[in-house]
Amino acid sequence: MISFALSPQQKQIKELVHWFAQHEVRPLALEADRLGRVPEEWLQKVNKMGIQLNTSSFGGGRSAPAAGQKPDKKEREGNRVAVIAAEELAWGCPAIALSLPGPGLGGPPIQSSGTPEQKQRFLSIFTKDEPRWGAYALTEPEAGSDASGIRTTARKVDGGYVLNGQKIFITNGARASWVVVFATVDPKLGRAGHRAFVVEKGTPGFLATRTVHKMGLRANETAELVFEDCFVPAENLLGGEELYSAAAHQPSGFQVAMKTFDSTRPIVAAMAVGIARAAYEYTLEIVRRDYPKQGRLYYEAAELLAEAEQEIDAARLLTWEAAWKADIGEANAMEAAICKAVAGKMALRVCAMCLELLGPVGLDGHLVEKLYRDVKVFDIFEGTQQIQRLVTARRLYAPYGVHV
């Protein structure tokens, strides 16, 4: 049974990460946003502290089982701890949180689908000696929400595959030591033709062509990647050839990508909750301090802030449920989609409301204005609002044999 009370370990991690967010992340947030980067010396210091943002950083997370797999009923708490930590880090600054060293979004597919040798080779590089990053490359100019339409190709040759194509909006893509890249061996096969590869930095034909200037999350690197006759050895095919064997009824690269979202969408939802909470708490303090204690404006502001508190708590509980189901080894695709949809939409509303209540205090150069710019993408990446509703609808109607 899910508990609404944090365990002693979870409380300790929440307090530790909040202290870090309050004393190390928040003081740097506005300056990093203005510079458009996180200072290298700060990243070096953080790496030595062992702070990372991924589902295994704080307690041994795992992904929910794929369709057809039996759930593992042995309960762990890595996914719940990850979302608790993600909320606190995003409360400090979401752009800095996404810039932390570690495997990032590339970690879950390797953990869930990689061979033992691949897990050891690609995940063991993240040590305190030197900051390193991993990345996840799915989005293309013609394939965003509809990931099944990817056009990056993987042509099989002796000893491996040759990749050609382009990826866009890749978090930490230019500095990553490796990138999990999704490509198709035959566009005519649709989703069944998708494969996932781990492409290492420095591979001939693999280029990070530019980093993107954005409205929000300015301190976090977002890159465009190009693959031009890029040879990837067979041992870098995620999961090996047997993972994609039709005879074994194993998943395609598309299913590997969707399974990854079941782990990462709750983390994105938790970050949206953290952003909304940061805007709400900042605004609440200003209203309590500066608004007249009597009169219509004070009570209207109090009512709006009370509604924000309710929405933040509701989104958090939905996020915890999705993480809990992953921790006990149950399929959580619908719960992950629901919490992502609710949290992203909620955070947009709360930040907009806070900006309106603050008036001139919320203008350029202030925390809530930055959060308002940052939060928009949390309703977009890892699947838009519309995609989350589609995922939810498909699982609601599937028992009745209706395809949505």
Given for the second form:
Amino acid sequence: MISFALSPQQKQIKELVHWFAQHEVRPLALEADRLGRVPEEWLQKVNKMGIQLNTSSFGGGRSAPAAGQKPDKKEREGNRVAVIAAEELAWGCPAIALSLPGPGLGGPPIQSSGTPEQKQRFLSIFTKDEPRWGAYALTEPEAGSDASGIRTTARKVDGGYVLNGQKIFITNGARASWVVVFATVDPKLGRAGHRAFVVEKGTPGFLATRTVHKMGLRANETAELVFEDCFVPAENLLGGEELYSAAAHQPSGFQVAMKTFDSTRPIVAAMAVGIARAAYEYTLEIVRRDYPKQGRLYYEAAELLAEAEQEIDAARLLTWEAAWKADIGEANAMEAAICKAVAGKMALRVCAMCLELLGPVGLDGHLVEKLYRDVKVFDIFEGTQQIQRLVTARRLYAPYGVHV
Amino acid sequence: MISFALSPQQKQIKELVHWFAQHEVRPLALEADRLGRVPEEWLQKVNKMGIQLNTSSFGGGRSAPAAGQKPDKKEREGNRVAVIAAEELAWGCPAIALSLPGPGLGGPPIQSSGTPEQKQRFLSIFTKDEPRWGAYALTEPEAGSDASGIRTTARKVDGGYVLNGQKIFITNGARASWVVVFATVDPKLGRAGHRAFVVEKGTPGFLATRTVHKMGLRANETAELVFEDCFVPAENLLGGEELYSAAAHQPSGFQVAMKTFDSTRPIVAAMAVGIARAAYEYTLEIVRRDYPKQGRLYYEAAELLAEAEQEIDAARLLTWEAAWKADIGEANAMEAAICKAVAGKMALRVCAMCLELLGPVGLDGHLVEKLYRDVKVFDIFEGTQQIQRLVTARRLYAPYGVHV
Amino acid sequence: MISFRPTEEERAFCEVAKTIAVEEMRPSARDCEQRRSVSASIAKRLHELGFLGLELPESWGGLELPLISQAQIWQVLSYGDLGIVQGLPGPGEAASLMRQAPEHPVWRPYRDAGQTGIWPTVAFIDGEETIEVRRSRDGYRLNGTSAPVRRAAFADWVVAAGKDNEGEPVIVVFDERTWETIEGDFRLGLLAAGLGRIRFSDVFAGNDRVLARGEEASALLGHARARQCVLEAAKEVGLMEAALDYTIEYTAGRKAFGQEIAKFQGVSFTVAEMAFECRGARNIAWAAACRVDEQGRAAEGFAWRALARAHRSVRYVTDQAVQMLGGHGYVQEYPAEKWMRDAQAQVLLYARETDWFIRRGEQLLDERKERVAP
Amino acid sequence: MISFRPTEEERAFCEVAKTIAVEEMRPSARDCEQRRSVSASIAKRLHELGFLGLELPESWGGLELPLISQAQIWQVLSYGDLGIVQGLPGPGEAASLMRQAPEHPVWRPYRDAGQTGIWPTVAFIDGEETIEVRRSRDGYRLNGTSAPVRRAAFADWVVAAGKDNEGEPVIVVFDERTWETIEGDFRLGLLAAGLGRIRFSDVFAGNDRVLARGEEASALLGHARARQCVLEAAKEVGLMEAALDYTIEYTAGRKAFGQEIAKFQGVSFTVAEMAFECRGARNIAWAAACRVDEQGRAAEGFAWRALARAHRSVRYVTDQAVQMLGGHGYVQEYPAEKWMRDAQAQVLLYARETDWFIRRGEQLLDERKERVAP
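Okay, that one was the form predicted on its own. Can I see the form predicted in complex with its partner chain too?
Okay, now the whole complex, with that chain kicking things off.
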């Protein structure tokens, strides 16, 4: 039955996460942006509370969420729960949300492609004793949207691989305990040559060279990573040799990377929805309080707010659809691309409309301008607008045998 | 000096054409749309008045306009006059404007590439004794935007060429006394193989097979032409053999076709501006008369009308810029593409906004719905939106040596 | 539980509807447009399957389906041809009034007629300003001409909602031809839908012709309008899906510059954006349907919004369909130009999109409590 | 005669301006942003060339250029960096008031100061609602805090336009620091522009501080605002041209999937649309400049419109510049992210675009005569 009502579990998690976002995250949002980081003591505290950005509430959706787990329940709802939670967290503050301890975007590939031993080794470190992070490194200076064009090399040697290359725009890359790194064993092989490695912090030859200054998301660390003759043992090859040595049509490292997108894009979309909603709700309150109750400004505001509300809800529904498809085990690459494309663009537009409604005072210490700076990257990372259109079009034309 | 004031000549022609559009064209607009043609007697009358759609007021701009001719004047202003006149005519009714006697879009290529003999032979027939038309045939069933892909063949034989092929979407193609037809002497030669011919009505093997029913511009004839072993004498090869037999980098037939666009696109853009202005002015009057003077509907209307006004003026200025560049003898391919792209899109949007303001009554016998149906093709013919973007981008990237 | 999966029953309905849409409606769309009416065989077929009584009460022999189910069915039928859908016989917009007050005596002849044959055709006038309704001792006197409404040309019944000369809302029902139909000059689109205006020249409606007045009329009308907004939005979604699918097929086959034009990003990106619009509008319409099913009149703002969104999307998608077909988009041998015309006519017929948005915005601004996200 | 050709004088000015923009302003833009002020050397250079007195009366030693000339010059300077342009010393928005009433005694010290050094920095408050202006026997008492204005942090003078407690417009001029500057928390953009708020705590302005009141004030202010709208629009055009040119260069060099990304229509079509926006906004701004030069206050609707259009275009173009640069668009090693922030801050500072459009629309609806196309 078509329904847009939350299940009891979804509702419970939504309320829980919203409470956290409202009382623990939001009050810190502007200050963390000013500082350019999330305070250590806050991260310690939050980690002790058991709050993490991990694969169960954030991504792969292969495992049921920690809270309210009912393993014998018929329908999986992990992906729906994940997008609901992600929206609430980003509503609090997207930069802080992305800085929460946990495997982050590195979680899904390990979850979906790692060996049992790897899952245990890398995913069990996220405990309450100390905040830890995982990271995901695909983008390179000369390979942005073109993930197939990566140049970081992995040379096979005795007992493992030697990595050389550079990765940029790596969320939490400097503080991460490990990073899932994509490299090629032979550029001539194209996508078939790609491999994914889990590189641990402190590995000789692996350096987080610097953190980047950004338009927004300033509280969240974005690092550049360099690999100089960095030896990675064979057991850190994600999925092990057998994942790659099987028939040619077996998943390559590239496919590992791409598969990740199908679960992370809805999360990113949900965050964009959360940001837009934060801006909208903030602005709605101010307009209700300060605007005249009739005349030009009143009608202007009514129109813009109604548009914002509609666009937010439309993007949320697309996000839910992508998550729902994943939950019922259907291919959702197109839905994931659609919700990411729509939500990213929508969220920027809504933030801009809200700024317009706030007027000049919106420049001075208001949350919305921060959200505006934060939200732009949601149109870029995890695949730009352009890439999402391409992915969508490919699926639309597939029945006609035309590869666009 | 930067100025947007009309010269005395421009002003005079604008007023003259506007008078004609208002009193002779507009009153016939809805009826001609219903009939699906412009009445013969009206065309006879108008032709006797000396009103034609000819190259001097419509296109090439190489010759000064018939009225107010001052051959010794320093600055040519033919292109500016042409776009001003085209806007006014289309304001009256675009379908009727395109049906006016004269060489139409066939004029510019003859004007710019014809031999003196050809100019005399083909352009002197447009006299007051009888309405006559010229036409321009480039598009084929399998070559729309891709003008380089034409398949109509021209086989050289003794004393001329034999044409075989089909042309579609030919304005005034059935009634035209002659048609400028583009064909290839050898598809393998690509653009270098293209030739332009002037094919006269009644030539054996040349048939206007049928007229097409369209969304709008219904009063204007759009024909399909068929050439079956159609012999065209050598003297009808546009520009003569020498135009093509010179060095390889001399203008090919393809270039003749493309060059035409630089002068016709601003005309088409100007017509789109005229259509939008007609819809806007019509709607403004109704809103002023019928709308409440305050409240929701009032502010809605104020916003939409101001946007419409701005968009119309912006498109007009771009059109003027393209015409001005042609008048001062500078390359204007990019400006021609820009104004066409902007005006075509703008005009549809303005017509839709006006319909929105008219509400349900706008469905019943109002000019604006006709204009809405008419205007859509201005985004398509003489190069689609997509082609205009391509042309613009090519010029923008040319300094970097990147051919997009 | 969040789910986008239709019920088995909905799927069964939609499958039948799709067959009719594709095999019967689409092929006869041009013909119906030219004849300016729906072919009797299609009307008969849909009647037999119960599709003309989806909204009608079960006690009448209607199917009384939830709005979410109806939305899906109309979406599929409109995929065939919106012009035909809008010209079908039956209760049309008035069905929602019937559903809300099935026992009202004013409907008795309508209900009876439906038992033995096709449901009579009702034209609905939601015209507060165009028709003067003067209160008299034992009824009302109506004067004036409505804005264009669909099925005016075929109407057996007319239902008119308005305000009387004292400002009180009233809904009157005419079951015989006391009005005049003004044919008008319609060229834009929905030409099979019998567009026309209804004129009342001092027509008397006795109290027995009154469905409701005052608060009751206002409540009935508000809810009926919300239901209609959802259904019209769903129909528009069907139309845009038709345009999208056709565009994909066309651009996958058409070649230019030596390859399928789908391979140019100028085409494929546009097609992707068309798909974004379709999905977005569909979900917003479905969500509004579910809300109205659950909350009744309290959800009307969501219904308005669904229609405003659909208006915007259907204009965009059909326009781009024409654009992607190029010259072929503009000529009547291909369906795209008709879809663009039908879309624009539909948008005009069901009010202004900006207006729906502003109305929704007024609601938002007037809500005193903090809004809770769904 | 319709022409898009600048005069020789304009070309000469713009050539100099372009050199400074490209060689001095662009390279120090990040630095000025971080230091939150304009480097003294740039200010000095522009002062020496007369660029800070383009709008000032010749009798003061200003250049008193027509608006169309000024528009071109500010466009070119803003191509360098809008943040710097908005933080330059000098009369700023108040220049248009000076130009209209050069002989008014209130300006004497300003004029004198300009003869020996750089023009003092004036912050302009166009705040009808935020500042209470109470009429007293021999002047006014001001209370309240302005909305953010540029150069508040550096202001030597403040000019405040408002309405007094009886609703009469009044413009008062302060040439000494009787106000307080509230620094505020600005992060979005134009950070070199000294954004801040001006607070008056029961500040008295004697009649000798009054530039104008009543109708006169209203007329002065209306025309000054129109002039400012045109100039701000022109500045935004300069910013968008910077973003366009940079994007072309970047995408012509950057490769992905084995070729320059410019070769993907998803990129090249977007760049073409950016060019459409730039040209369109530029022409509308130029046309407004010419109109205001010719018709004065009667042309103010065209000035509003130019700014509304520029607002829309500059947001679009800078956003797309970031988008086309991808990840590089979002980081501070590349200029695009700053341009997008500056653009949005500029749009906020100079009022709401929808609002300008509606105001223009009200004018259109209230014009009684039929409109004649230009």
